[in-house]
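Consider the single chain below, provided in structure tokens and representing the form predicted alone.
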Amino acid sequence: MYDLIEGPFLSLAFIIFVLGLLYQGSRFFQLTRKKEWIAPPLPGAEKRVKKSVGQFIIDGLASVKGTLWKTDPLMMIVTSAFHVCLILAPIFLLAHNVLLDQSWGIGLWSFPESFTDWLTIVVLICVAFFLMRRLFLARVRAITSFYDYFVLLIAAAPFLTGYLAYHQWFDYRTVMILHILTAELMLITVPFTKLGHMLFFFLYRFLIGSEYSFTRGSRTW
């Protein structure tokens, strides 16, 4: 069995992962359109006003008000970590990166072991202040469904038992049978779940906003 996961399963996860993401940013270009241009005003029809770079400044920093790290900077330093450690750990880790060698001769650098054990650690208390906040806290609890619930669970559990795992408590074999079938899981719901926002951020964020920061803004979001 251990053999099965660890290889038509796991190329069969990557092999959704890869595709689903390219589904769905296909789709995201599906669903927009192009609209109609409206021709800008003349030169000189709109007086422009230059901005001083102490004014681009303290504009800057009124933008901050209506985001988290205004109304909430915990859950935005929080939020941060997590995203952060979630995909540094996995992605530098010496033994993925010594199973990626083998398998396919790809080698990528590597943190220490003992720090992707720290990010792992970070990843795990940041799941627990969601967990807690969705838990405890009326406005949260309010809107959460189970399937809030159900999407934390697969974004922990397979940190959960890599730690497990990197420091053999239980018994190993059936722990790491855990950890590689949580970890084709979270691979195979990523482009299909609320998951999927960690590599679809900087397209949503930035493409988005520079549509209308830096070009005429050609489509309709």
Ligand code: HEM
The other form holds:
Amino acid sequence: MYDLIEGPFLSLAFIIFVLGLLYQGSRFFQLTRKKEWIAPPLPGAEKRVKKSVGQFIIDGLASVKGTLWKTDPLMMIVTSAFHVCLILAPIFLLAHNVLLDQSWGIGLWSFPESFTDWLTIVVLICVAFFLMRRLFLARVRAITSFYDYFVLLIAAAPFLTGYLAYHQWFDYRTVMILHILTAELMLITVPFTKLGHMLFFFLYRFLIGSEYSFTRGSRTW
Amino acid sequence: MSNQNIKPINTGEIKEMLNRQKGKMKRYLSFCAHCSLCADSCFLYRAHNRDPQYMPSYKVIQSLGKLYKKRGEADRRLLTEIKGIVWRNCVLCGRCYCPIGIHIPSMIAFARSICRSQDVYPQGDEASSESWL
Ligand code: HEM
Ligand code: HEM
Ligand code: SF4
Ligand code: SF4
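Same protein, different form: I have the form predicted alone, so give me the form predicted in complex with the named molecule.
Entire complex below, previous chain first.
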């Protein structure tokens, strides 16, 4: 059982994760080949006005006013912490990189274990915050179904089980099996559920022509 | 007499329309994180005491989302319900902001096209009695 989920299942999960994202990405590029002018070049628009450092900072702060950092700062802090820790913790985790090194010889540089342990705790606290929002805020509840709780669980489970494994709570072997299974489940579901926003955030916000594009995206569906 | 009670709903036509835009619309629907951060960017939501019914993602899920979920098997009641959402609860001002980049107005506009293809749309006097501002 252990050999199976650690060997072939794990490879399969990674293959589905990578191929799934590649499939979604290539569909996106096929479907959005058409281009449009999102911001017609205005005369003189290329000319940059020189600003003093002070003015630059004042303007920067002023531009925050219209964003979610102004309207929902708590959520923005939580979601930023959540996503940063969620990405950093597993990639720079010593245990993962040791395992990678043993099987592929390509372990990355790692954070100290006590640090990644804290990142894991932050992720779990943020998940609890999301859960509370979903349960108690009318506007979130209005668009919540069972599926949303399930996906939140899928995202949280590898962190919860990883935490339990690291602290050797409960039966280590069972927890480890659960950890690997839930991690595999997460990898498999990313390309096909709302977790796919991991890829589509970049495609939508950078490549699609829109007023809110971070760059001058010009692709259209 | 409005023509809305005459023409039978052609689900085949709805299905065809849904299919034509599937690549785009289904991805928008499925990658929405259901986070509700778009709520405050909609002036109608704010003008209605933050009633969740007016939240951009709610409006999309209850209109276009339902049509895809039912695979186009819509009856007149559903389309009439959707009519209220996509014409009364949204004015397509295009101001909604989604951090992930989901484009709500194009989805509402598409739901309107589908309703219109079945002759479901606000009729003369209805349009004025629906003045909500
Ligand atoms: C699928 C293959 C995976 C394997 C074989 C694996 C294996 C492990 C091992 C051996 C540990 C250390 C337990 C200990 O120190 O005794 C661990 C911890 C951890 N894993 Fe994984 N893991 C996998 C995937 C993932 C994924 C995909 C994530 C997150 C998205 C994840 C998140 C974590 C975290 C956050 C910890 C550390 C918890 C802490 O230090 O508090 N793992 N994992
Ligand atoms: C890599 C780039 C990513 C970006 C830019 C991004 C961005 C976002 C944004 C803007 C939201 C909406 C705000 C919120 O509800 O917190 C969100 C929600 C969420 N993200 Fe990500 N995300 C990324 C990756 C991931 C990954 C890899 C996962 C998990 C595997 C993930 C899990 C979640 C979850 C579970 C939510 C919803 C929280 C809730 O239930 O309210 N995200 N993401
Ligand atoms: S449309 Fe965007 S902001 Fe609104 S709930 Fe969906 S992901 Fe969140
Ligand atoms: S387009 Fe519709 S949902 Fe978006 S802000 Fe305007 S009224 Fe609200």
